[in-house]
Structures are given as structure tokens and as C-alpha cells.
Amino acid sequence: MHKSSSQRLPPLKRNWWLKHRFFKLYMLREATVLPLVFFTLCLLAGMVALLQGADSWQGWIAFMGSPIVLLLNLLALAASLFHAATFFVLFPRVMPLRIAGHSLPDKAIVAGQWAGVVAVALLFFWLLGRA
């Protein structure tokens, strides 16, 4: 049986999510994709510039060194770290880890994930330092 129009819930306003902290954080987390899209497009433009030759590459290097691009890339880094932090906190709830029949504490799982991020960053810094 279908509900009549008088029995339906009223439509939500466009800003309904602004009234709840949980939904604000969710929307912020989802919005972290926007600076990452810019960063990805910059890297793609760099690859195209590299294929087009030295002059194009130098133009891309100059573009990447401009203050607004540096600021947007810092924003992309902050967005990535925020996204990772929220993901790391959610991960133990979604996929609890067990060792020998015992659940690992959530804090240990999150700490392990951050240790992995630091290890990969140190590896990249070491590799780039050798180049």
C-alpha cells in the first residue's frame, strides 16, 4: 500500500547536514577529494609536459613553483592526512584484526597504520636523497 502525500516525510532542506557534527565531518571527509583531484591533474600535466620536451617541462616546473600551486598542494597534503586519519579510525570497526583468537586493540591497529605511513615516507625520503 502506498502512502498518501499527507503521510510522507517532509523533504529535507539542502543544509540539513549542517545541524549535525557527524554529518559535517562526513561531508568534510568526502570533500577531501577536491584538492586531491587538483594534485592528480598537476601530476598528469607534468607527465604530458615531460613527453612534450624540455621547454614544456620547464614551464610545468615554473607553474608548480608558483605560490598558489604550492598552497593548493599543501591543502591536498592536509586533505590526504585528514582522510587517512578518519579512515584509520574507522578501519578497526570495519575489519577487526585477530591474532591467536584475540582482537587487537583499536589503538594498536591505528598506530600500526600510522607506522606504515611513516615507514613509506622515510623510504621515499631515503630514495630521493640518493638520487
Contents of the next structure:
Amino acid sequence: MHKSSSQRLPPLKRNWWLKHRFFKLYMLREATVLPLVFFTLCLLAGMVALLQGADSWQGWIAFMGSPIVLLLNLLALAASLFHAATFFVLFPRVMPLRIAGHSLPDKAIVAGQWAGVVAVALLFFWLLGRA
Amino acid sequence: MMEKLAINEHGPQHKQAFDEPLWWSLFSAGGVCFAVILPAVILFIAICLPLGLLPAGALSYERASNLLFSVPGFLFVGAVVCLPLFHAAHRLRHGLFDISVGNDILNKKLMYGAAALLSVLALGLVVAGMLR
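Next up, can you give the form predicted in complex with its partner chain of this protein, since the form predicted alone came first?
Okay, now the whole complex, with that chain kicking things off.
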């Protein structure tokens, strides 16, 4: 008896991931790229404005200050941090580090990556935060 | 056993996915940038700047132009725009597959194609700014 592949494996319903907390978190992580794409498009618009001239640049900053844009970018900030929290724990699993014959504890690798986030923020503060 | 053989003969042909390591590498590199660099970029450029929390002149037209239209600016755009775009394209493609929207062959072309197009546009803007 021959069965086609669709008969062997019934297609999943679209809401399969709503049935378990683990799958909901998985989908939430996938969705972190939606506000990321929004921020990236904002940034591209800013680059075009900067190329056009000083007035366009001021106009872009005003656009970035409108409540809905600000809110979506706050969401993008939260999404980047949530993504970071899920991404950093993968590193020690994908590439365990060994130093002098001792494997580095997972917690140290995760903490090192958060230190990287702080270092980049400090770099931006050094570049933009001072008068 | 016979059934298994029959499935192998009539089942869908699986082509060797020679390009998947490339997409996965870009996804991975973009994921690192999204996690490590983007929080600071979003905080300073999309929140502090429009709220007026940066010191006067920190990102004035002249300063922003000098920072962006330069070799470090080119690398910045690669890490903050291009790689995260490929990360997003990969997640969107697999997300669409997960909720059975469209078909993967088309989604793949649309997502990675859009990421490549916007990346070229972003890097092209920096080069245009450097040349003017």
C-alpha cells in the first residue's frame, strides 16, 4: 500500500505552537525580528535623510520622536535584549570553550557575552554621550 | 520493507542544499550583531537622540555625516544593518514555514533577496556619502 507523503504526515495546523508554553516562547523569539526590521528601515531612512542634507536630517529626528515610532523602537530594544538572552545561552552549547584543559562554565560564557553588550554601550556613550 | 522502498522511489527528490551553510552563517553572524551591538544602537539612536537626551551636537548633521560616511561607518552599517537583515530574513522564512504561509521556495527567494537588496542599498548610501 503506497501512501503519499501528505497522507503519512498530516500537515500541522497553523496554531500548533499555541498549545505549549515552550513553543509560544519559540515563536516569540522568531517574532523578535519584526521590530528589528522596523528599526532597520528607520535607520535606512535616516541614512537617506543624512545624504539629502541638514533639513532632511532634522526632519528624520522629528519623525523618530513621534510617539508610535518611539514606541515601536522601544519594542525593538526589548526584542534585542530578549533575543540576546536566548542567543547567549546557545554559545556554550554550540562551541564549548576550554582553557588550560578545563572547560569554561556555561555561566561564565553567558556573562562574557553580556559584558560585550555593556562594552558596546560604553563605546557608544564615549562616542555620543559627552558634550 | 517493501513500503519503505516504495517511499524512497516515489517520494520527493531531495536536492543537496549547498546554499544552506551560507544562510546559516549569515543568520548566525547577524544574531551576534543583533544581540551585542543593536541594544546600544537602538538606545542611543532611536531613543536618546529623538528624546533630546544626547548632548547638543552629538549627532548634529555635520557630526553624523562625518561618522557615517567613512570606513568605520561602512563597517558599522555592515554590522548593524546588513548582517541583522539576513538574520531577520532567515527567521522570517522559517517563521512563515512554521505557520504554513506561502511556499518555502518562494519565501526563501523573497526574504534573502530583500535582505540582499536592502544591504546593497545601505552600503551604497555610505559609499555615495563618501564620494560626494
